[in-house]
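Just the one chain here, laid out as structure tokens, in the form predicted on its own.
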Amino acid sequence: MIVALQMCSGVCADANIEQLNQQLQQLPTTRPLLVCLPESFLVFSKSGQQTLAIAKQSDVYIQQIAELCRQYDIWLAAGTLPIATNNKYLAASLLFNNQGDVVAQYNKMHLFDVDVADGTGAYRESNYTQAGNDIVVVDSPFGKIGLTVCYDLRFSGLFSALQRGGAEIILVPSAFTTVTGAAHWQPLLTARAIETQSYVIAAAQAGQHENGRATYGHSIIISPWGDVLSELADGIGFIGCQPDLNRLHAIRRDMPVQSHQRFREQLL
């Protein structure tokens, strides 16, 4: 089973870990279980400088998350947490197994340097975030998992590359703004699921945050056929599904769009 946990993270990493722990206590008893967290679950700071300070302590929080995986016997896709590199940090999406081992790390590739007509107005992730370069697909008890983060959603070439790499389930941990979320969130996620014929699991931040930002929420799980299997519009909580990989492969067999593809995007 796969669960997407919707959060409303604040500026204090310790408080966010406690929020996570409280939610994990309410999980289904089904095992194996993968819990997917949103982008910036560990800290949703007011500034890049504050996030960088947490990034320099990332090892401490990684160990705490590993202990939660062991305690609750879960796999956990840790949305993003900052990891220091030179004078910036990586927006790192870590996948933990139920022994607390980090089995994969994806560093957010596309950075959100845009202007949005909301209360924040301008976003410049590249001021403090170091973009990643590597496409990551990892095997798991749930299927082959492809990792992305938030703004990556707008770049279909990455999703096509993940599908060609074997991905059956694609994770999209996010902190979409309310403006862009209302306009584009579900259409983009549905398109990526249909294009790649994959399950798309999108755990989101939701609500008004301590840092002054407002996020869209609407955590959602979409099937390889484009059906919405579960959605949580507002508040803190979780949704889940049991992926049917036999159905996924039947869809790919009956409509073999990847073998029909005449354009092969070269990302790197």
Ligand SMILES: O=C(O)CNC(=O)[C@H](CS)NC(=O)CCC(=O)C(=O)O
Contents of the next structure:
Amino acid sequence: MIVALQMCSGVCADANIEQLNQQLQQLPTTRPLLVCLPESFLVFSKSGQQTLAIAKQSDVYIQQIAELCRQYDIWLAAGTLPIATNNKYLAASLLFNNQGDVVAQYNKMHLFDVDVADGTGAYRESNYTQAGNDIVVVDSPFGKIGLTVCYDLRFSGLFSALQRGGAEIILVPSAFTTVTGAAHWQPLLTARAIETQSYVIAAAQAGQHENGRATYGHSIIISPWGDVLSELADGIGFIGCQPDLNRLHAIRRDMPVQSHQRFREQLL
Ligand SMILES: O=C(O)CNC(=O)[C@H](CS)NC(=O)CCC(=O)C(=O)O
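For comparison with the form predicted on its own, provide the form predicted together with the ligand.
Now the complete complex, all chains and molecules, led by this one.
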């Protein structure tokens, strides 16, 4: 089973870990279980400087998260947490197994340097975040998992590359703005699921945060046919699904869009 947690992370990493611990206690006892967390679940801070301070201690938090994986016997897609690199940080999505080992790391490739009329002003993620360069697909007991983060959702070439790389389940941990979320979130996620004929699991930040931002929520799980399997509009909580990979491969067999593809994006 796969679940996505909807969170409302604050500025304090220790408090966010405690919120995570509380939420894990509410989950089904089904195993194996993959728990997907939103972008910036560890720290959703007021400034790049605050996030950088946490990024410099990321090892400490990674150990705590690994311990939660062992304690609850879960795999965990740790949305993003910041990992220091020179004087910036990577927005890293780490996949932990139920032994607490990090089995994959994807670093957010597309950075949100965008003006949004949401009262927050201009977003300039690249001022403090170092963009990643590598796509990541990793095998797991749940299927082959492709990793993306939030604004990556707008770049179909990445999703197409993940699908060609074997992905069956694509994760989109997010902290969408309320304005862009209302306009674009569900249509883009649905399109990516249909185009790649993959499960799309999007765990989201939701609500009014300590850092002054508001996020869209609406965590959602979409099937390779484009059906919404589960959704949570507001508040803290979780959604879940039991992926049916036989159905996924039947969809790909009956409508072989990948082998019909004539335009192949070149990444980089
Ligand atoms: O900065 C942090 O602490 C957490 N990171 C975020 O909130 C990121 C970068 S500012 N947000 C997005 O990518 C929103 C994308 C979006 O809303 C869209 O594509 O419309």
